[in-house]
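Here we start with a single chain on its own, the form predicted on its own, put down as C-alpha cells.
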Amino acid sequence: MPVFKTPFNGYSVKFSPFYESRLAVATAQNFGILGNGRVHVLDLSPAAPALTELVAFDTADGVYDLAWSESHDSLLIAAVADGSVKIYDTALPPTANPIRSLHEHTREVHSADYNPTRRDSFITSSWDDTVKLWTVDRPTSVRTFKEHAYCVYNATWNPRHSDVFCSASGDCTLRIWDVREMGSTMIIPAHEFEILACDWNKYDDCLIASASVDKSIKIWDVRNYRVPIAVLNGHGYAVRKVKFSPHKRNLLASCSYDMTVCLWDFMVEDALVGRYDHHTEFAVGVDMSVLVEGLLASTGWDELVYVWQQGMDPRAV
C-alpha cells in the first residue's frame, strides 16, 4: 500500500472532503519540541499505488494539526506550535501562502476542526486552555471559550448541530459547548488522566468517544453520561487520536504511543476488530476517508504516512 516519507515527524493526516485521492499531512521537526514545520498535500495515484506530493508549505514552527475547508476545495487550516492558525490555499504557489495568519492563541495550537454543517467557520484548541471560534473571512476570532483548567488538546464539531462542539482537555474533562450559550452546557469527568482526543459519532449525534493517557477509549451518550456505554481497552500506552467511521455507526479508529492503529466495534464484546503495527515510532495521526469506504491513513514520529484499505497490510507493496 502507498507510503510517503516526510522530512519531519508526522503529527496529523486528513483526507480531503472533495477529492478521494487527496490528503494533507502536518509535520514538525525534532518531535515538535523545537524547529520548523511543513504541511504536505499528497495525491494518491490510482494507477500505481503511490503517494506523490502536490505542494508543500514550510513554517517556522511545527504544525500539529490540519483541517480541510468544507466549502472551498483548496483551503486548508493549520494549527501551529507558535500559537498561530494559518490558512493555506493549495491552488496557489507556496510564495503566495499562507493567505492568512491568525495570531491570538498564546501557546501552541493543538487542533483545528472545520464546521461540517455551517461550512463558514472552524474551531481551534490550544495549550493556552482555550478554544477559539473563527470564520474564514474575519481577521479576528468570533469568540473564545475559556473554562478548561489545562491544555485543550482537541475540539470537534457535532456532525449534525452546527452550533455544538466538544472539547477534550488535560484537566480530565470533556466539555460540550453551544456557541449560542455563555458557558459550556455539559461537563463530563470522563477519565482520571489527561484526555487527548474526542470525536462525535457520525450517525448518532449523542455519542462521543474520548481517548486518554490512561490507555482507554470511552464511548459516552450525552443523554446519560454518568457511565460510559463502552470502555475500549487494548492500547498499551496513551491513546493520541480517535476517529469515528464516516460509513459505519459502530466503527472507530484510534492511534497510540504504543505505535499501533486500532479499529474498534464498540457494540460487540470483543471490540478490537483490527490492529495495525506498521509504525516504528509513536502513531499520532489517523483518519478515515469520507469518500472511499474503508480507506485509512496514518502518520507518526517515524516520518512515514501510510494509506491502506481496511483489512489489508499497510506495509504490503
Given for the second form:
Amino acid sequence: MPVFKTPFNGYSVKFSPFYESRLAVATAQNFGILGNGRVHVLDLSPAAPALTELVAFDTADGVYDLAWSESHDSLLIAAVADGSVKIYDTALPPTANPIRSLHEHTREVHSADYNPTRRDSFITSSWDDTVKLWTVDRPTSVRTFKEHAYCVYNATWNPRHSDVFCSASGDCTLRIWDVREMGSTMIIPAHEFEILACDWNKYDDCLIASASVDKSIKIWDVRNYRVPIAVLNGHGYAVRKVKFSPHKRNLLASCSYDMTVCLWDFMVEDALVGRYDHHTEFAVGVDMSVLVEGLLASTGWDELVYVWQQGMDPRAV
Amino acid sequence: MEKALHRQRILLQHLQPSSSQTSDSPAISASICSAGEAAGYHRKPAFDDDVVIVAAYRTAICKAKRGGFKDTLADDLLAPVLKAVIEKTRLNPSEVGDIVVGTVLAPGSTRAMECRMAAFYAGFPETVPLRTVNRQCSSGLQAVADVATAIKAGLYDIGIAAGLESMTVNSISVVGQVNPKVEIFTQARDCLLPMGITSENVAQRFGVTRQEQDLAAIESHRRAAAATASGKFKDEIIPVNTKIVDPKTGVEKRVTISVDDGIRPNTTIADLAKLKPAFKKDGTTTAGNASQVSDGAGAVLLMKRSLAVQKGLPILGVFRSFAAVGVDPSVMGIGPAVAIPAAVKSAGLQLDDINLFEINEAFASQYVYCIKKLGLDPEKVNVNGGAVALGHPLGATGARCVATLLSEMKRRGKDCRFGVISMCIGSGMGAAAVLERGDCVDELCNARMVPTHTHLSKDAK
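Could you drop in the structure for the form predicted together with the partner chain? We only have the form predicted on its own so far.
Full complex below, order starting with the chain above.
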C-alpha cells in the first residue's frame, strides 16, 4: 500500500472529487504550533503502487485543512493557521499560486468544506468562534455566522440540502444552520466536552456524527436531538475527525489522538468494524474516497500519508 | 510566541480536558523534558547546522601482495573513491573546503603528496586543499571526525574525509632506533609490542579462548560472504579499473576490482584449529582469527544539513559524536570497550539506544572481549562481517566502516536509528563515533508489521 512522507506533520487529507487517483494533504511544521505549512497534491500511480507528488504549495503558517472545489477540478481551498483562507489552482505553476488569499478570520482557520450540491460556495470555521460562507469569485465573505462561544473546529455541508450545514465547537455544542435563516436553526448539546468534528450521513440527510474530546462519537438524528441514536466508544483519546462513508449508509471512519483510524457500523451492537494502528503519532486526518469504493486515506503527525483499501493492512508493501 | 502558546493550550485541552465548561485555559510553561538526558526516543530534532554525511563509498578490500590491488599504486586507489563521492552527488568539486585522508604506514610527507596527486586525478581543482591524518588504525574515522569538527567550527561547509592504505606498498615495520628510556618507561616499551602480542595479552588477561576466537572468525567470514552474495556491498563499493601483473610471466592485464577478495566463505572450525599460533608459542592468535593485511580506500562526503537540503542531496547519516581514549598499550585491543561508552555518552545516549555496531576485528580476541565487556547483542555487531573476513587496510578502515554502517542502517529502516563505529589503536588507544541514520534517505522502507507499539517515552513507563 503506498505511503508518502511529508517533510512536515500531516493535518488533513482529502481525495479529489474529480480524479480517483488524486488527493491533497495539508501539513504544518512543528505539529502546527509554530512554523510554515505546505499543501501537497499527490497522485496514486496505478503502475507501481506509489504516491508521487504532483505539486506542492508553501504557506507562511501551518495548513490545518483542505477542501477540493466541486466545480473546478484543479481548485483547492486551504485553511491556514494564520487566519487566512487560500485558494490554489493546481493547473497553474506554484509561482502563480495562491490565486486568492482571503484574510478575514482573526484566529486560526481550522476547517474548510466545499458545498457539494450548490458547487459555488464553501464554508470555513475558525478558532475565532465564527463560521464564514464564501464564494470563489467574491473577495470578501458572503456571511459570517457568529454564535459559538469557543473555537469552531469543523463545519460541514449537508450532502442533500444545499443551504444547510452543521458546525462543531469547543463550547460542546453542535449547531445546525440554514444560510437563509437569521441564526442557527438548532443547537444540540452533544457532549460534555469539546466537539472536534462533525459529518453528515451521505444516505440519510438527518443523521450527524459528532466526534469529541470525551473519546466518543455520537450519532444524532436532527429530528430527535435529545438522545443520540448511537454512542461509539473505543478510542483511547480524543477523536479528531469523523467521516461518513460515501458508499455505505452505516459505515463511518474516524481518526484519533490514540494514533488509530477506526471504522464503525453504528447500526450494529458492537460497532467497531476495523481498527488500523499504522500511525506512530496522532492520526489527525482521514478521508474516504467518493470515486473508489473502500479507498481510505489517513495522515498524522508522524509525517506519513497512507492510502489503502478497506480490509487491507495500510503498511503492507 | 503567544500564538504558539495558545495553540499548545488548545491541543492540551484535547488531551487533558478540564471538567469545567468554561474556557479556563491551563497555564502552560516550558519545562525540562522529564525523560532527562536519555533521549534515544525521537526527541532529537534535526537542526540545520548538523553535520550530515551525504555519500560514503569504498573500494573493494583486497589481500596485500597477493590480491586484486597488488599492482595498484596507492594514489590510484584513492582517486576512484574521491571521484565517486563527487560524481554520485553531482557536486561541483571546487565547493569542497578540504580533503582529509587517514593513512598510516607510508612516510608522512610522501603519502601526503601522493594523496594530493590523487585529488588531481579525481578531477579536483588546485583550489581544493588536502591533508593527511595519522592515528594509526583509527585514521579513517579520525579523518571523518576532523572534517565534521571543522564544518561545525565553520572553517568550511563541505569536506571529504577519506582513508587509504596499501599494505602491499608499505608493511608494518618495527621502530628503527629504540630509545633506551624504554627500559624505565614500561608503557613506552609496550608501545613497541607487535600487535599480535597485544592480542595474546588480551586473550590471556581476559580469558578469551582459542575456541571463542575461531568461532568469531568463522562468523565474520559467514556474514561477509552472505552480504557479498546478497549484493549488499554493491551500493557502497566503487569498481576500480587497474592492472594485475602476473608474478610468473610478468604479463600485465587490465582488470576491474569490485569484490572483496579476502572472504573465505567455507571456513570451518576444523580448518582454523589446524593453524598454528602466529605470535606466541602456545598462544591463541592465529592467522585465521586475526584481521587480514589488505589494500583499500574509502571516502565520505560531509556537509551542513542546510546545505544538503538546499542541494537536494539525500542525507545518509548524521555525525553525532566522536571520542578517542587512551588505554594500556600492552592490551591495546580493549580500546573499543572504553571508547564506545565515551562516544555514546558524549552523544547524549545510552548503550541500549545504539542499534548497530561496527567494531573493527583487529583480532578476534579483542573483538570478543569488547562485546562481552559491553554486553552487546552479537546480532547487532558487524552484521555484514568484519576485518577478519574483509581485511583491515589500516588507514582506510574507519572510512570504509562509515560506508558499510550507513548502508546497512539505510536498509534496515527507521527503527535502526543510531550506529557506532569503533576500533582499537596500536600503542594503546581506542576511538569510536556515533552516527545517526539519515532521516531523509530516498526510499521509505518502514513497511514492517509492528507487533506492539513501544512509542511511549521512558518517563511514561
